[in-house]
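Just the one chain here, the form predicted on its own, laid out as structure tokens.
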Amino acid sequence: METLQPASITIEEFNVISDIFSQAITGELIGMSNFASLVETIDDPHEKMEAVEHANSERSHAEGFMAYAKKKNLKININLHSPYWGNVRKQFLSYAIKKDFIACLIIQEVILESFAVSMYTDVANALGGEAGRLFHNIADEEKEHLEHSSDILRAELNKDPKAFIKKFEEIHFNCMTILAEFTATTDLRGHCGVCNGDCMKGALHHIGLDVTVMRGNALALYASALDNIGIPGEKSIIWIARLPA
């Protein structure tokens, strides 16, 4: 599968791999844009520089995916204004405009990175070879972003647990609902606007993946991240259970 030559890969495999890379590139560019916007919400100069560094990291991830896609002649479609990715970006900006650093951190470094780390790992294991190594390496770097936020958010929770949990619940349902709809068995908002043809979720089996399993793995990592921050399990379980499926 690694060479992506006609003799070694089916058209179905080629199309679903193209769509996976299209989603990954679009997601990384959304992350880059979010971190760039995050800079304006930060007063601390060191945290401000860290946000710039993270934006550059997301840019390099997108470039890595693009370089591989170009080398393998994948069919790539990038759409930052698509129904799902575009709405995630709008949610982020709604908090960035208010200079709500904590809300922005929750969206980018907990919600989005949980999905990125988990799904990139699943894709890496399925593809293997050069593509697998690329996804594994980027997942490892995204894991650092996820871990970076934990200490900050844990300290914020300790200042005022009731207010923090209320804020987190609002953000969860505003933003995680979009990702839950995105990863449901069928696209609840219609076509994602990134896949080249029909939704790739119905074709993932061609490379040994299943969206239900991938979604379950991502939500499990998200639940673990919430636990690490200090969100009570009796809260997080209900939040996750109420997401659209």
Given for the second form:
Amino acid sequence: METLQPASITIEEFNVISDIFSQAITGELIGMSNFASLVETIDDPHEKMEAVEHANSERSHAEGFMAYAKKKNLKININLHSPYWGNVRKQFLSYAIKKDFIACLIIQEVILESFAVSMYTDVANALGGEAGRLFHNIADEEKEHLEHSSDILRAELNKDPKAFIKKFEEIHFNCMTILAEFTATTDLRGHCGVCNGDCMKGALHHIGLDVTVMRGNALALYASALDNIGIPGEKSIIWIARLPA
Amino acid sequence: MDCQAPSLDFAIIGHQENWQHITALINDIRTPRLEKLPVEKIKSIFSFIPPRDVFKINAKSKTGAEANGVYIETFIDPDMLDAQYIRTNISKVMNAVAFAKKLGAKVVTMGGFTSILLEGNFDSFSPGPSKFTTGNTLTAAFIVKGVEKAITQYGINLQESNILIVGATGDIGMACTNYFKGKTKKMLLCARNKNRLQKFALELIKDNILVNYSIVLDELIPEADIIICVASSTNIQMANCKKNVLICDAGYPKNLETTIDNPAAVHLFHGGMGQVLNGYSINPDYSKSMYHYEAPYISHGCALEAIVLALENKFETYSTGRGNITNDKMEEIYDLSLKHGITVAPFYNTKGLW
Ligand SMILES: NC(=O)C1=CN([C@@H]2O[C@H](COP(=O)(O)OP(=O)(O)OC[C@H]3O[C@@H](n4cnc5c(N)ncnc54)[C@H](OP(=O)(O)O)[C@@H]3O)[C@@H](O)[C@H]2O)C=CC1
Ligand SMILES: [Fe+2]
Ligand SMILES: [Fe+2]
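After the form predicted on its own, can we look at the form predicted together with the partner chain?
What follows is the whole complex; the chain from before opens it.
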């Protein structure tokens, strides 16, 4: 079997790549679960089918990452109840229960996808090769999810800007706070519950990455997504500035 | 939309002077309810943020007219203004320009270093209803009118004085030189690029203007009675000034007081600044952290140019390129400015008002 064991890469590189795949698989499974939960709460048959399709798309992403991890014998740890991912899921469920399709879209397709697209792209560029291509391809698909949701949310904003912005603001602080803590240089909520050993944040430099740059890029993409939806700059700057750092 | 200005007459594209100001602003935005972020944490995020409007501005004219605009922050790192970062910075400025267009601002001024990065050239902008200006004409007008006011205050005779222009071949420097030439004993001109400086100086000499020029500032300073500093460098050093020399620090950032060898022996004011007599307000109100002047309603000439144009309903590319500012244009924008109650700011420096 082809493995990514120390002969070709250092043990530090192996560990951090394993952790990155663990995070990515966990994230995709959370996405899959989110859309699966949404299915039950939607009455409209078309939206229901679309949610199933979305869930399936995230499943295939998880599978893609898993297949590569298996092939390279990576040390994978999946934990859907970890402090950060579990809390994101809890937030999502709280809106899914209320059948709040728009809120679910904001969480999964704007907040989580902004981070996924940006971080997958950074990882893809750092890893290169087969792993790089895998991350690039999945990032491209996530980008489509992000763009698709922006169209829906822009229309939603135009219906009632004040109410929409108020709702988005609440979701931003409930969910983006978790991601901001997750990606802070120092652990603001303790161990992430996914990485093997110490959290990978301090070890990213082994593969030429830096959590500060990754978080900065992700926030930048999120900010642009907010612009694209039509959230005024004077609001988005407040939302970003008030996140934990 | 409720969060946008009702109609966007103008936009001011700008950047922050230093990390101290940025830290104060971000912590102001965070409100005292949240813990204060130290500068290191702010540095790790700030420059990643794409340009966006941060607050609305409403300016009032003495005629009763009002203009509504926004301030668009470029999120340029104040420690990265050097030439080596030019590509990153230009890309930020171009994103800010796109943002201003998207907001539908009728006239947009390129504040601080943002116009210098593009050399005042807006040709590459895709056509659209938004008009762009460097704001340099009103800045130059406030500088020269400010200097005239100050020399009256100090009883300095202009005809018997030598004026030194640091940054003489720049857009504002040329405008100031052309304004004062023939009115002084001698013009002293300084810039780093010798060819450009020589070419400009020779044109003046042809017009029988007495000129001394040098790329070495130290050679000119001892002769100067009045100094206007409009260089686009942040590290201008001044030594051996005449006693009681009048200095107008109009560069960006205005930091000559920290580099001059004997600040107590000179009369230094921050130039190119104006004051809106009928006031302006910003919303959300970040003035607590963003406003750093001892008198009310002060702002940079470049920002005020957009406001004057907006108050006049004169939505045009007023200042563009380098070397296009004429005395007539300076007088015109200055008169319009006065019409709306926007005057040369009271004299001040880091120690406060004169
Ligand atoms: N209200 C205000 O306070 C405003 C202030 N400004 C500031 O005014 C300044 C000039 O703007 P602008 O005319 O548009 O800029 P330009 O780029 O057109 O001109 C800059 C001039 O400074 C010269 N220069 C740069 N570094 C030095 C140096 N170390 N020693 C001597 N000369 C130097 C340049 O020539 P060379 O390269 O050959 O040295 C050039 O002549 C800037 O600092 C700008 O930020 C602008 C708008 C409003
Ligand atoms: Fe996915
Ligand atoms: Fe997705």
